[in-house]
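Here's a solo chain for you in structure tokens, the form predicted on its own.
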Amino acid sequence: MKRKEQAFFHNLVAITALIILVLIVLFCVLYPMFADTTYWKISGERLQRPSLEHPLGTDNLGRDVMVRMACGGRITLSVAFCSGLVAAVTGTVIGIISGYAGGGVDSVIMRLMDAISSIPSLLLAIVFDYALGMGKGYFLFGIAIAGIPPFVRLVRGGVLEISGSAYAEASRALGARSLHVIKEHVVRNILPLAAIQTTTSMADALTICTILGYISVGINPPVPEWGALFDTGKEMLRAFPHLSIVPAAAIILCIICLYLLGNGIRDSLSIRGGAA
């Protein structure tokens, strides 16, 4: 395992992506704490150009764009990270159960995953938002549920492969219980698979969240969200292009970094072979 960790830390692209993500998160968390204004405060300084007082200028209501970007990042990244983690944990557990139990249990679970996969992620998020209460964040459950099937299929395949391997069979022959085999062989060997899929799931969740913000679903104004900020700024694209370019660049940068981080994990961790 140490060699795998060293391989990851020697991956310059993956480390750079991780550092960028950490810096963006720190900016979103810390900047509003030290700013002289809030994301909802309206002033008479409407559509101001970037300056020392307002590094990204102000919007059409005189609100500080930098503060709104930071607060919007809190919402967007929280949705992406939380839904990705929920999908990862839930999908990994279900995948282990499906692959190890087999038979009717496996068949029922996989048919359920097929049914969920047949519904577009964006549509599922909208349904949850409208069904449970608009503007209250329930769309997050839709995004998380939509992200579960890829984990289940990935982990289930790994479980089927690992549980039938020579070292797992040897453990059972020596009297090891099922829980011991799952913990020592199955879980430890499928974690790299789950880690790789988690970054992809977070990137997909971030994309869906920003699309929802763009079409004014999920987060109610004046609470900022990167997709909503891009939508607001596009009306003044020619005169004030940064109002749309900045949130769009933040979205694209985070998505690229998440995919690069996943590629780094994939390159550094061996997802095949014996127990780590």
Second form
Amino acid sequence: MKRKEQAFFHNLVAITALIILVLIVLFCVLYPMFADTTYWKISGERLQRPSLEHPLGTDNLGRDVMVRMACGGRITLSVAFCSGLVAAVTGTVIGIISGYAGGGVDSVIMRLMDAISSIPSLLLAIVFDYALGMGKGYFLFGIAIAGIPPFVRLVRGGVLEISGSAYAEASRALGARSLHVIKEHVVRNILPLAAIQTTTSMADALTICTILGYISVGINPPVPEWGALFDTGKEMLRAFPHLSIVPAAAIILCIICLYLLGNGIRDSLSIRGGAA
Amino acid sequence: MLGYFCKRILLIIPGVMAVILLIFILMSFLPGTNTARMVRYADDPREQAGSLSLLQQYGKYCYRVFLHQDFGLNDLSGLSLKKDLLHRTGITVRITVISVCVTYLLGVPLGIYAACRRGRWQDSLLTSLTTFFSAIPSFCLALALVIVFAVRLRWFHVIPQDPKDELIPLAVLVVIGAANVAKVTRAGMAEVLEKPFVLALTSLGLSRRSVILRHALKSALVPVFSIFNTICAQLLCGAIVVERFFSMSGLGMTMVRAVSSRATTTLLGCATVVALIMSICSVITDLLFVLVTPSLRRTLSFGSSMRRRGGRGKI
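To test you: the structure above is the form predicted on its own. What is the structure of the form predicted together with the partner chain?
Full complex below, order starting with the chain above.
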């Protein structure tokens, strides 16, 4: 375990990605606290160029873009991280149940997962938002549910492989209960794989969230979101390109960082195996 | 094997019915939905409208959809939804099918090339490009392509008018899809090239080209084909965005408009069609999977767990 962590911290790219992500999150959380305006407040002349007072200028209604970026980041990133985590935890638990129970329970769960993964996640998010009340953030559950099937497949496969292995067999022969085997052997072996998958599904959730913002579903106008900010910036692209470039760059940067983080974890794992 | 696929195709119907049920249930939670009359039909007698329970309506909807292809009335126009859906589905399906095909034709060779040049500059270039393009949201890429090719170079119209203009929306989808396919192909190929049988074949004197294309490719394609489903779903989502961006009146645009105007029948119809398309994609995924894994053809009688076994290859 120690070795893996060391390998991860020696991976310069992954560490840089992690640091950038942390910095972006800190910026989104802290900046609005210290700024003297909020995302809905009109704080000056409309469409100002970037200045000291408004680091990214103001938008078509005269609202400070920097604050809107930070508040939008709070929403986009929290949707991405929350739905990724919800999917990871739920998927892991369901996967362990499915792998351990086997038989009828297993096949019902796997059928259900096949059904869920045959619905595009964007559609699921749109339907959840529509059905459970628009603009209240319920689309998060749609994104999370769409992220569950890969976790269930991954974890179920891992459970089947590990519970069939010699050391799980030995542990059981020594009188360990199945809960102990799950805790000590299965979860420990699966956690790194699940961590990689978590970064991927967070990146996917981020994409879906920005798409929702872009097609203006789920998030209502005064509330900023990176995709929605890009959409409004697009209208003034000729004269004020920064209004759409900044949100786009933020989205791409976050997704790339998540990917690199996942790659970093994977690389630090394969050192143990000696391959690659 | 034929029997298995017949069964698989028949299983599409309960799958789609499950999706419809899910949407029915979700919609009934919504305060303000007329649960007594979720779907509008042309031959609805006025006085009977409130007499069906939710389950009965669900049964009626499924019955009409599967036996009469009757999706009800478009809430916005009051005309038959079926004609509308056919037209719009045509647009979306055309974009998606073309882009999925081109995605694979482009992504697989690129992935193989990167895997063969592993560790050299070509590989690092391709890997960073694929990471970048799979991270870029489709609407950003669409905007960038429009600025370069339609506004600066004036090769295309900004809003598609001729068939030629559809190249930009297609390119957006292809670039994003191909990046993902190339990534998976590279990983699969790199893994296979380290297997002992590749070394054995090489030491037998086979040329590198024949080892890669004849022998290694077949195993390397397993993860690539097992993500066919995911790629289709991704490009379908992409198509929704691209339609909105280029103001094409496809399925995705209809769906988004149905959500914003609370048109239940239209949304239900669109969701049914999307679920149908995705079920067909998942049958194709299984078919492709069988094509590249000979051992599966023998064990198909236990076939229900086949895709899961391969799905783990992705990690």
